[in-house]
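Take a look at this single chain in structure tokens; it is the form predicted alone.
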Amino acid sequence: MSYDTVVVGAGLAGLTAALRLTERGQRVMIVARGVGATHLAPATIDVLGYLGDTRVGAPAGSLAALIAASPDHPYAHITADQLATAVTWFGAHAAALGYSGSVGENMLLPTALGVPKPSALAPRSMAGGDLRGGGRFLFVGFKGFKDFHPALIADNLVRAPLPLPITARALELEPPSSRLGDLSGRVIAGRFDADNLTDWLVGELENRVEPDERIGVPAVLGLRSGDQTWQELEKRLGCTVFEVSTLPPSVPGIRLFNALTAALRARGARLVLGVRAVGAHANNGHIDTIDVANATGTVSHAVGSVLLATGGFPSGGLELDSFGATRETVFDLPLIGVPETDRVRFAPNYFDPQPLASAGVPTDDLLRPVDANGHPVYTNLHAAGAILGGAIPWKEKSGTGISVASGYAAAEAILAPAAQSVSEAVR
């Protein structure tokens, strides 16, 4: 079959170039061997959180900075006004969770950990526990379920610096019918979905909430109605309520997943999971079709472009073998952030700078990959996500805004033709 692209990868920058493209009317199908990190990692936007050691709060008045310190960063490939749309966009087409925020000014959020952490954007259901403010706050957490614990996040955060001083107090509360096992979130989220435990909650809080306390939960509220769920608890306890994201599984990300798909699936996207992109057929420097794996062998499907959206090393989009050596897996692309060494050593500790931190694919201002002569490998090959050399997301705290703004970029360069003939006459 054909289509006009195909996205190689179902995480976040994969799904949001997808959605795009099936905006304007494209035919698209994505492939992937499983569904990315939306199910790792909290449903936030994160444009940039932290310069070195400095955290940001204004995270489109700190780009050029990152900018300039990072000239390979993939933010500078991508506009201000480009990243601005892109958030906007992503925060109306993600409507499902009712995204808050811009990319003026960061959030602070509580984490499991009880560290404040700057985010752009945020479901509605989370944004209530921005820290920046102060006030009291309460962390509830239940018996048996180990990836929250109230009372660590309550004392690091009054302890944590902030804008403005909080208190804290935690309190930690028996699900009816646990069966005296350990809980896991999808599982706590199943049973918000089918068994009603918004009327336990309401009970058991009701006359246990002092005047003025917000109230944070553990993000399990549910997988289908967690944000029915949010509203009816600040409606019935009258006081404000947020979730605070867990450890992996996250509920948060698999609603955001789940939100994404159904609407490529409405606009008659084809998402194909459980495969893999193995390469491709070219001519002069144009990819014809792309070979996509599966159970039974490989078929080839013609495209008119191809989204490379396939991750870093944890995803399988970058490999280190057991000599050293790093290569894209797909294409076996020209890579930056690589040591010019025989052989790559990882520094001893973890948090030291590693050498391969920024590995990835460098790209030109339309997001196709480069060789090292800043020529496009493939003219109508496009990159987005954590495949992108130049930035270290989990330090700049940068990841998910990366993923959302090079997906739409990367997506409106492909629907703009025009703009790569220009580029192509002045190369």
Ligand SMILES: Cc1cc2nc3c(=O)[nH]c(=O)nc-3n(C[C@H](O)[C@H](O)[C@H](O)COP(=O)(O)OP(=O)(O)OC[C@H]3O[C@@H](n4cnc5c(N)ncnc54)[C@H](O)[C@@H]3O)c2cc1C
Contents of the next structure:
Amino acid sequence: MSYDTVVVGAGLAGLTAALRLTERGQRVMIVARGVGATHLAPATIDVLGYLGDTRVGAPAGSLAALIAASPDHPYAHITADQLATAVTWFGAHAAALGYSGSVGENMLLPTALGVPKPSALAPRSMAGGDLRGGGRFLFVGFKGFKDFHPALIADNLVRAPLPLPITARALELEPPSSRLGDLSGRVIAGRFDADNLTDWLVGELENRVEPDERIGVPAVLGLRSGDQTWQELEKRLGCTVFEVSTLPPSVPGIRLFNALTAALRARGARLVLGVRAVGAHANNGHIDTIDVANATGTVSHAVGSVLLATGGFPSGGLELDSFGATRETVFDLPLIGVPETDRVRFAPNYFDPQPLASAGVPTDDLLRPVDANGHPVYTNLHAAGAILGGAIPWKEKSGTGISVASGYAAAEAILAPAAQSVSEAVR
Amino acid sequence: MNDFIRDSLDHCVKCTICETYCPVSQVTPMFPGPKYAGPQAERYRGAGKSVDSSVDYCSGCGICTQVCPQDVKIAEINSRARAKLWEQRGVPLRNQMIARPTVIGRLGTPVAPLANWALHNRAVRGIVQSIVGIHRDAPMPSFAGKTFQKRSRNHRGPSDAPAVVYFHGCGTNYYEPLVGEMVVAVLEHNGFRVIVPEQDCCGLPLQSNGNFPAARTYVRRLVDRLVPHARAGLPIVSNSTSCGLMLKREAHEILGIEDEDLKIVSESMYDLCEFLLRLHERGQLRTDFGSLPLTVPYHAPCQQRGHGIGKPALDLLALVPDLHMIELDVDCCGIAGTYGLKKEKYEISMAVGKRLFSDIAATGSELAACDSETCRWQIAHGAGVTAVHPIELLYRAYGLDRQGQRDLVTTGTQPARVSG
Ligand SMILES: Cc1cc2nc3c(=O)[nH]c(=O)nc-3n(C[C@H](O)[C@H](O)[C@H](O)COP(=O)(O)OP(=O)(O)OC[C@H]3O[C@@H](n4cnc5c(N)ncnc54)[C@H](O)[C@@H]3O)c2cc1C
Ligand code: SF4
Ligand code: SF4
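Now show me the form predicted together with this ligand; what you just gave was the form predicted alone.
Complete assembly follows, chain above in first position.
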């Protein structure tokens, strides 16, 4: 089949780009080996949380400093306006989650380990946990739900560096028994969808909340009904309730994936999981067809453009073999941030600066992967998300921000190549 | 044997993505989920005894393998573990029975009215449930009486057109021969001569019921019938998504058949809609579709997704004027071939299908489309709608029903007519 754009990768970057492209009338197919990091990461959009060891309050205002320190950073190829437009557009288009926030300032949201994490945008069901204003918090856990300990959260948060002091206490509730075995976040969310655990939760909390307390619950309030459940809880309890991101799987992340793919389906995009992009046929530096390996063989699809959104090492966009060689897995693109094969690739301590941390694909300002001379490898290949080199997302707290901003910007570059090239020439 | 299936367990990073998708572990504590039953338990399965029986509760829907970002062949690992379990414990009679659709078909066809009465009689089904273990409420198709093979023998198609080979599968043969006739009609309308070789079961039900040796025999027999055509360079099309997938991939990956003939057949196999869409891409599909003013929810069966071909039915049906397809977003209808027939699994299968049924109901349509026959029977049963193969909509849009003077007769469980 022929497509205007084939997007390789169904993570946040690929889905964002695909949504923008279909919105502008493109016929898009997304192919992916599997699901991306959406199901693991909280659905917050973290644009920039740290510059070195310093926590960032105003992400948009700190970009210049970031780019000065890391000139190869993906954000160096995205203008501040583009970034703001992308994030605002994204919030509006993932409307089912009701995003709040902006690139202007970071919220500080508690994690399941009781760390305040800077996020520019958060689903409204999470935004009530913003710690910046101080105040009183009650963290609630469910017995049997692993890796979520309200006492740990409360304890760590009161000791964490925050602009204003907070108090926090913990409560662990015994959920009504069910025939379901393992209490994973996904299973509890299913129970909120199906059995109305809301009544139970309201009943448990009604007489235990103290005035002015905000209630943090694990982010498992339902997959289909999460937002409604949250609204109902706030209404019936008469106080601020917020979801706290959990360890994987991430229920808000699955909601986000579902919202984005539903919007894509409604616009006629095709999403094919369980297949792998394995290469392309190009003529004069222009990709004509992309090869996708399925159950029996390889099918070539004619394309106008290709977006590479294959993620980094965790999703298989990059591969490190046992001889120490790193490569980009679909096109064997040139990489930056990769030590020579005979050099040390891992520092002994986890939190040490890691030699491979910023490995990825370098691009031009149209987010096209470039060779060592800065020339695009293919005129119609763009890249977005964690496959981009030059960033250390987990340290900067910039992973989802990069995905959204570069996904949107790459889509724009695909949509208006001519206009963009002119502005490139002017620059 | 091809150990890339087992070896893939080392790629598991414990990300839990498969767990969030498994339709079975979400509705029952009997199954611990794909990560536990698959890559984790497999480490203990070595050469010795099977380590647990919970893997029998895996329905084999294959969704876990599709979503796993690390290419762990979870469903395939489970499938093999299940076979080992039954190899050690002996395959129960019930599994032996429902795994042989051709045997059942041959028994039921000559006495179709009687057999159909029995299949839909509550008292009889109650006895069957207690003796054999097939749930009394599980969806059972009706025998058509005259098989597709028999019907097609009298059919005279064009003689000098390019040929395509039709692998119709057991569902079409014994229960839905009219679907087979529609397939032939649509292919002929597009200028093909349709060859219907004699054929038997592909062995898939035996495989999913844990009898690998018998399944291999069936695969080999079928491959023998198909391979001369494949060697002659002819495409083979199938409207049974799961049987097509068996030949495309599972016979090799799960049953471990390493065989040049199978390989050639695999490479010649096309899902029916995949084949038609390819024709369209080459500008060779006739698009003289008439208006079909219907709104129809479409469910892509999990086995169809295993082909990795997208949803060609939707691309094809988008060509039909005034036909509005609603793409449903539910992974599994619950039946998973013969899984939902079993006494101890019927409830699970209905719980899995619940969301699909309610999403179909929410569309208000009395008609749903789905490529796989067992899923259509489950949908008809669970959602109370008529469930058709996409080919039926194409057939009507081409106006072939009027030419052939034939009413639309649809699924085996719901011999309902579509009006409008
Ligand atoms: C547990 C966890 C927690 C995180 N928490 C945060 C957080 O709090 N804040 C934050 O900002 N970021 C966080 N991140 C990081 C963030 O999720 C990622 O940086 C970002 O979402 C990456 O998105 P992506 O679309 O670029 O790639 P991914 O989400 O990795 O998706 C890559 C896609 O490409 C597919 N693919 C790969 N190779 C191929 C191929 N050859 N053919 C076809 N498909 C292919 C994959 O299957 C997948 O669908 C977290 C990540 C993890 C794992
Ligand atoms: S999705 Fe794949 S990698 Fe993740 S836990 Fe399941 S099997 Fe392991
Ligand atoms: S094949 Fe289906 S039922 Fe079995 S583990 Fe995988 S997702 Fe679950």
